[in-house]
Every structure is written in C-alpha cells, then in structure tokens.
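One chain comes next, on its own, written as structure tokens: the form predicted alone.
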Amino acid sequence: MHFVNRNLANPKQTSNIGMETTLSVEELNKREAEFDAKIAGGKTIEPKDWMPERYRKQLLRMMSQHAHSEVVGMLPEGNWITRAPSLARKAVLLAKVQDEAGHGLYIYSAAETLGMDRSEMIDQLLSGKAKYSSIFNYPTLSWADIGAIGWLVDGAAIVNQTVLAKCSYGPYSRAMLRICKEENFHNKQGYQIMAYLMRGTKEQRDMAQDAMNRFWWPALMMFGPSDTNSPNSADLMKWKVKLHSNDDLRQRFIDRTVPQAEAIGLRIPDDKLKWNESTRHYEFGEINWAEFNQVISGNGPCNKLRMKQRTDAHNNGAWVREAAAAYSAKKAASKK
C-alpha cells in the first residue's frame, strides 16, 4: 500500500484561491511582478505562495489529467495479471500496477494543494469533463503489448516526467522524484519482455513486432499536439511548469528509443525514419493527428470501455469510502 509523504503534498496547505478578485489593480500588478521574478529566478512556488489564477487552473488541468492517466492506465495492464506467462511475470506486473495506483495518489494529493478536492477531480473524470492520456484507449491484445507499454509508454512518460521533476510548482516536482524512479523500473521491465520475445520463436518475434507496430505512433502522440497546435504550452513554458516543448520531448524520446529497438531486432513502423548526421537527430514521418483528435474526443478503440470500467470500479467501491468515513467520524466523536 502506498502512503503519501506530506512533505510532497499537504491538502490542508492550499493556495491563496480567489485572492485576485479582492486585490486592487496596483496590488495585483505588484504580486504578478513578484511572481514572475520568482519564476525567472528559478525559485519554487509553494501552495501558500500567491499565484495567478491562470497558473493555478493550468496546473490543476495538467495535474488532474496526469493523475487520471495513472489510474486509468492500470486497466489495460490489469487485464493481463492473471494471464501473464509465469508466476514471476504475474508478480512483477501486479507490483507495477500497484505502483501506478500510488502514482495517481501522489499526484491527486499534490493537486489538492491547489484547492480542488480529489472527489471533484474524479467526478470530472467520470463525467467526461476531464481527460486522461490517449494511449490508454488502445487495446492490449497480446502479452507483447504489456512489454510495449512498459518500454514505449512508460519510456515516453519518463522523458516527460524527468523534466516535470524540475518544474516550478513544488508539490508536483517533488511527487515526480519518486515516480520517475519507479517508472525507470517499469521501463526496464517492458524492454526485457520485448527482448526476451525477440530471442524466442518466430511466433513470439512476430507478436513483439505487432505490438511495436500498434503502439509506436500512439506513444509519439503521448507528448501532445505539435507546438504549432498546443494552446497551453506558451503559458506553461513561461511559468516553467514545462521546460521543453512537446516536439522537443518527442524528438528526445525517438532519439533514445530507436537504437534500443535496433539492438533487439525490432523494426520501427516508419518508412521515413532516418538518421540525420548534421542535426544528430532522427527524422521521422508525419503523425496521424486526425486519429489523435478522434481518440481524445472520446472515439478511440477503448474509450467507452475504459470509462465504463472506471465508473463501475468507483460505484462498486462506494461502500469502502462510506465505511472509512463512518469510522473516521466515530473515532473523532470518541475523542470529544
């Protein structure tokens, strides 16, 4: 079971919500100038520090989406726990899924320092108002898909999250420190699965290649739209919540992953992929942004299934939440 380190996030230590509406124009301008100076100086913003309302809202949008992705991401992998090919593989996958639950807990707790209750964030997810990573709306059809998720999906997450560990909001950056360490294990576990399959029979090698073919492009989409079509990136980079653009992070992932694929004999499903000696980067083909927009709009292969699974789990767990609340109330009453 995961417990939250309150040095990472304290829900009671909330930001100065709504203060903008009570300040004069002069005072507001002064606060914004002080905030901008802190950001420019590389200082961390903490929950009780004054912050612009748009900074708080952008963080909440980003952090709640991240937390939702960790929780929904348990579903496609959890489907394979009982079907993993050995007891050892079952145990490792079970531990990995448990880690993802912990990651969601850390980030929900960090987001609560911005003044939104976790139950409200979950209600937004279940109602369809909040989003999660598009990658989890693709099916896991074979055991090789679990390897592809660990290697490609968690690999993409690491590229993004190691940068978030240096972001300007303290609770979020500190939560990333432990999450990144655990994601590195997940990434190695996934790559090991793919490497073992590529040393196996023809059927196993074909299964691994099929998983690569289906997950490569969705993994590239995880970094979000291209910089020219990313409406939130400018503010997030100005505030040092994001330190690199979507396209820069995507390029970093490709440069890191292509040699790994070649080392075990997997082919990247991109006929335009080639190494550019002058830029020292790989060139790659065009991402299907129409597919990306379809998936994030709720029309991916597994969108409805994922939301049904998450809603059913939430409803079926209501008695646990009610019991915990009743016990807490009873314990508090006994101390009076």
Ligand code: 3HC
Given for the second form:
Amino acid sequence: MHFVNRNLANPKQTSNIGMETTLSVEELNKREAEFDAKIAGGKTIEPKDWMPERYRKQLLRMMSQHAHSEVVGMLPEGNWITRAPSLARKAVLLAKVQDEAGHGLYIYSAAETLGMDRSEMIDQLLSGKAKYSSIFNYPTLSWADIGAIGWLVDGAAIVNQTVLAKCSYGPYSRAMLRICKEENFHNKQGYQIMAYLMRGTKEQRDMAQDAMNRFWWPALMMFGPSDTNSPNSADLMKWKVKLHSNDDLRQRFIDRTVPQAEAIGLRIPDDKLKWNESTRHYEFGEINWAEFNQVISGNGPCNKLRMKQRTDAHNNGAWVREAAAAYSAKKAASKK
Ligand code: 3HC
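Swap state to the form predicted together with 3-hydroxybutanoyl-coenzyme A (3HC) from the form predicted alone:
And the full complex, kicking off with our chain again.
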C-alpha cells in the first residue's frame, strides 16, 4: 500500500485541524472525491469534515484578513464619534462602530474553527504578516467622510459579503448572514448622510463631493487586484469560497452605485465613466494599481498610524484579557 503526504506546508498533516494522520493514497483519493462532490453539489464544508490542507490555509488567510479589516475599520470612523454633528448622528455612529467589533468577533470565531487561535491571528496582524483591507489606510478628514464610508465602503462590503454568505465553508457563510443585515443599515445611514449634505449649503455639498472624490477609487480597490493579477482566485473559485471574481464584483458595485450618486447630485470622479447600452454595464477608467500595491504593502497614507493605534489598543486591553482568563479559571475551578 502507498502512503503519501500532499501537505507541503506541514508534511505530517493531511487533514484539517491538526489531525496528524498519514493516509493511504486510496483513502486520500476517496476523501478528496467526497470533498469535491460536496463542493460540486453546493453542500457546505463543516469544521469536522475532512478538507484539503490548502483549502483550510486559504480560508484562514482570507477569513483572518476579513476579521482584521472589520476591527481596523473601526479606527477611521471612531475618529469621528466625539465630533458627530448631533446626538442622533453620534448614537448611530457609535452603534455602527460597535457592530464592526461584533463582525470581527464573528469572523475570528468562524476562523478559529479552522484550527488557529484568535490570539495567533491577532499576532499576525500586529506583526504585519497578515493583511487588512486597504481602504482603512485612508484618512477621515471631514464629517462627509463618515457618509462616504457608510455608503461606499459598506456598500462595497455588502456586494462582496452577500456572495460570501453562499460560500462553501459553513461557519463563514453563516457569519455573513447577520453581518450583511447590519451592513445594510450601515450603508443606508452613510447614504443618508451624503443625501442630507447634498441638500444643504454649498459648503456642505462641496464637502460631500470632496469625500466622494477621495473615497471612490479606494472603494473600487477593496475588491482586490484585477482577475489577471489575483493569485488566490483560482483556488478560491474552484472551491466556491469565491463565487464571483474580483472584477465581476467590482463591476456589480459600480453598476449599482453610479445611479445612487446621480440621484443625489454627486459626480463620480472618473472622466472615462460611461454607460454601455449593449453590455448594460458602466465602463470605467483605469484603477491606480501602483497606489493599491503601495497601500497593501504598508505604505499608504495611514498604515503606520492604524497599526500603532491597533497595537496600543491591544496592549491597553491586556488587563481585560487577563481578568477574563482569571475569572473563567476561577469559575472552572469552582465547578470541580
Ligand atoms: N486590501 C488589502 N489587501 C488586499 C486587498 C485589499 N483591498 N485586495 C487584495 N488584497 C491582498 C490579498 O489579501 C492577497 O494578499 P495575500 O495573498 O498576502 O493574502 C493579495 O492582495 C492578492 O489578492 P487576491 O485577489 O489574490 O486575494 P483574494 O483572492 O483573497 O481576494 C479579497 C481579495 C477580494 C479582498 C478577498 O480576500 C475577500 O473577498 N475577502 C473577504 C472580504 C474582506 O476581507 N473584506 C474586507 C473589506 S472590509 C469589510 O468588509 C468591513 C466593513 O465593515 C466595511
């Protein structure tokens, strides 16, 4: 009988969550065939199911990046909680920022089912090994930026996440259901801020347009590199983690957002933008990929600030984690 090991990252591990087994070729082929059949049949993969090591690693990479994005995403908006223009706006923004913390927690928990502890994922974020969304490395300079983030950034996130809600990994897809509902509220409150400003004074309209000008292109970058330059897409699409490509989702976002901008009198900062009647899609200009690459490699306008703020928050919260661990140890000891 032949024994093989197809896991190059960890030669001893052929199945999920640290089960160190060496499978026969026949057994491995059988499990792979069952896994492929589940994916082809639209069934979800659950934490205790066998899965190829590369599927597990790709999911962990993507889900931890997603969870980090939710948490780092609290920083640019948190910056405006004390300066919101009314009590109602403050209450809404506070609730939104808290929602983002919750999203981070759901996704970290879902990612933990793949065998990595949350503290390890956070270490990877703080050491710069793990990425988070490029969009959060741009500054929030005015109140209108909070509208632009809710409308454009959460709007882009919804386009991506409603599809992820149907992805092949059960815990990830289920985490997306509630997240999408909350993102819809975020999106509407952002659009409402922009619409309100656009009905205001010239200064308010200029402020909204300025936010639009600065956030439009970074929002398009949230969908990742173009399909021809996306090294992870082939795996993720084969395994139905991604059901649509980066470019398809970007197009979907543009098609639904341009009419919203027009409805409130905002101009899209793209001279090449035009409706194509035969494709029934908007054509648009070239994304600045050099800027995108700079931002995702740590050199965006706010990368260093965001990581400092996140690291400080993590260090300042050490006593809370210690207290929680001591409390749960005490509770466990009292049950013995
Ligand atoms: N920002 C930072 N890094 C990005 C990026 C972006 N906008 N787009 C791509 N990248 C990175 C990828 O992580 C990958 O790096 P890695 O291999 O070192 O991990 C590299 O660029 C190549 O990109 P790929 O297209 O090959 O990567 P993916 O196939 O993983 O696709 C993705 C990238 C479309 C962002 C995908 O990971 C994804 O859909 N992730 C889940 C959704 C997510 O993370 N959203 C974050 C937005 S924030 C949010 O939703 C919060 C809300 O409250 C606003």
